[in-house]
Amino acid sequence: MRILVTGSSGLVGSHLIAALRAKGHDAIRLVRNAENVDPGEIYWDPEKGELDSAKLEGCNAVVHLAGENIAHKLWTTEQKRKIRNSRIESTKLFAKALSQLSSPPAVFVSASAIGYYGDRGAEEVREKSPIGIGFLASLCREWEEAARPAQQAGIRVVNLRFGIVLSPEGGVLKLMLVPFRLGLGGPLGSGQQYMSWISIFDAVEAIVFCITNDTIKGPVNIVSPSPVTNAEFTKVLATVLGKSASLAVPAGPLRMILKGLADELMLASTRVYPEKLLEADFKYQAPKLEPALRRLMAEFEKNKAGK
């Protein structure tokens, strides 16, 4: 298949599009840089409301991921419309242009989060859930609204809720590294949030999956099926570093450098359950958190010792 996809220079966007290749598949990256574009390669720029619609005909599939990173920096009054824009603005000028092709894609795959459904403390929340409150809930609900006019065209959407992406190479398990190789690890809080993750492996065969499986649509929860909470997260992953982590770290301090932000990513509890992925009879390659962090640290020292 001819497949797009936004956000792939991203810790998932990068991984998808070597996985796309390797099974086969046409990957054109779309990129922000004008004066430099390969043949593989379709500029836009999303800010300025620029894409070429003409070179979307014939493609099978988009995938839309770009997005400003969330917890790059603190949530001030411009970052959080820096956030929102980079997701809602860019997923309307997307669904807009495919929706106006003579030749559309079968399928459009845009990201979203389980920041749809705030914090819910020990309740499991699967996609029929309801929505949520708070800046993410809402930033979510308004990223899979925009993606509307390609669904009223006739394409299928896909909005792909995801929950931690696991990846030595990026997101919260690189930054996590560090502390806890030091034996400096703990919990946030009081670690009785839950944390709903997926591996990057799994995350990005879910995204495939989606592509090719025709039946799915709507909101899809992009997690493992065994979320944990935070001081269980902590002591696994001490556990396969090989080091202790009893340096837990109180709400409250937490709250006053990070504000919002640590409300709504690192003590909020979602207990996420991946009903449409289970029910469309997805296979996990690492379902359970200890195999899948034994094996993303793994990969990574091999592909670290290789280069």
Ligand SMILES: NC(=O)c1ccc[n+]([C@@H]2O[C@H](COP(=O)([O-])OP(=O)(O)OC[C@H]3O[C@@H](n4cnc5c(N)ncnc54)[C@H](OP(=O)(O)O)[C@@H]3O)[C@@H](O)[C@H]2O)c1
Second form
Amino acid sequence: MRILVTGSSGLVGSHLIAALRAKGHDAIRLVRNAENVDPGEIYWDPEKGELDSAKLEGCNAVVHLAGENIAHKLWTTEQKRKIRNSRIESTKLFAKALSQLSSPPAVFVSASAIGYYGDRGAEEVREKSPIGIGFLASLCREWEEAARPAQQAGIRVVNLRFGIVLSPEGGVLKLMLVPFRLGLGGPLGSGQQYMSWISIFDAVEAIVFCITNDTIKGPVNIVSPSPVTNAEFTKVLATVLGKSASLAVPAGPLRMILKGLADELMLASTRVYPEKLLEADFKYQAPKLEPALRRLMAEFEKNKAGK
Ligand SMILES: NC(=O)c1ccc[n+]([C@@H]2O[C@H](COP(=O)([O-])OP(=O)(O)OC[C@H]3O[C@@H](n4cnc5c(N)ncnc54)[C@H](OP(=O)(O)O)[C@@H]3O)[C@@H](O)[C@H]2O)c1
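Having seen the form predicted alone, could you give me the form predicted in complex with the ligand?
Once more the chain from above appears, this time first in line as the rest of the complex follows.
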């Protein structure tokens, strides 16, 4: 298949491109910097609304992962605008372009997040559960709605509601490894908040599953079937690293320093069940946290040694 990927330099995108190519697909990167476009790649500039539709003709699938990183900077008004616009406007740009093609792709797979559900305590949420409250919830609603023109044009649309994607190379796990390796890790706030996680290798396979399985459409929870509390996550990560992790970080200072980012990303509890993946018989390679972390760390160390 000829598969176009945005956000391909990111954590998920880089792994996805490698996996698609290893499976024999023609994975084509969309590149935002005109000076860095290699032969076989496609230039676009979501900020300026530039996308050459003719280059999209005849592709089989588009995977849209691009967006300003959610956790790298404080959520100032300007940063929230960037986070929002980089997702909503770029998704609208793609959905419109795809809907006008004479030879459109069969499927448009567009990122979203479990932030859709908001802070739900111990309640188990599924794809059909109602939306939550907060910046991330309304962002995800708009993000998913932005893909609608593609669906109205008869293209199968999948909204990937990613949980916390675990990889030592990026995202939350990379941030956690520094203090944990120094023995300075510990639960955040009460530690009772649920973390719905998925290993990078299962996340990538789930995306490929959504591309190739034509019964899958609409929102899909990209999480493992075994979410854990933050306290459990802390314990398991410390065990895998052979460190202690008893330095609890109280919620008060976290909120004072990181504000909304602390409330919605670190202290919010979202216990997500991957109903659609399980009903479609998706096979996880690492459905449990400890084996997943052990495999991720082992592969990371092996790759580092090989470099
Ligand atoms: N990783 C997670 O745990 C997680 C959880 C929930 C949701 N998600 C969502 O899934 C998607 C992929 O996640 P990821 O972890 O791979 O993200 P990431 O590592 O932050 O990568 C996102 C990519 O988007 C592009 N990008 C960055 N800033 C941009 C901007 N201002 N406008 C347009 N594009 C921009 C960049 O790729 P190029 O330079 O190649 O264009 C970047 O590498 C994101 O939309 C993210 O919000 C991820």
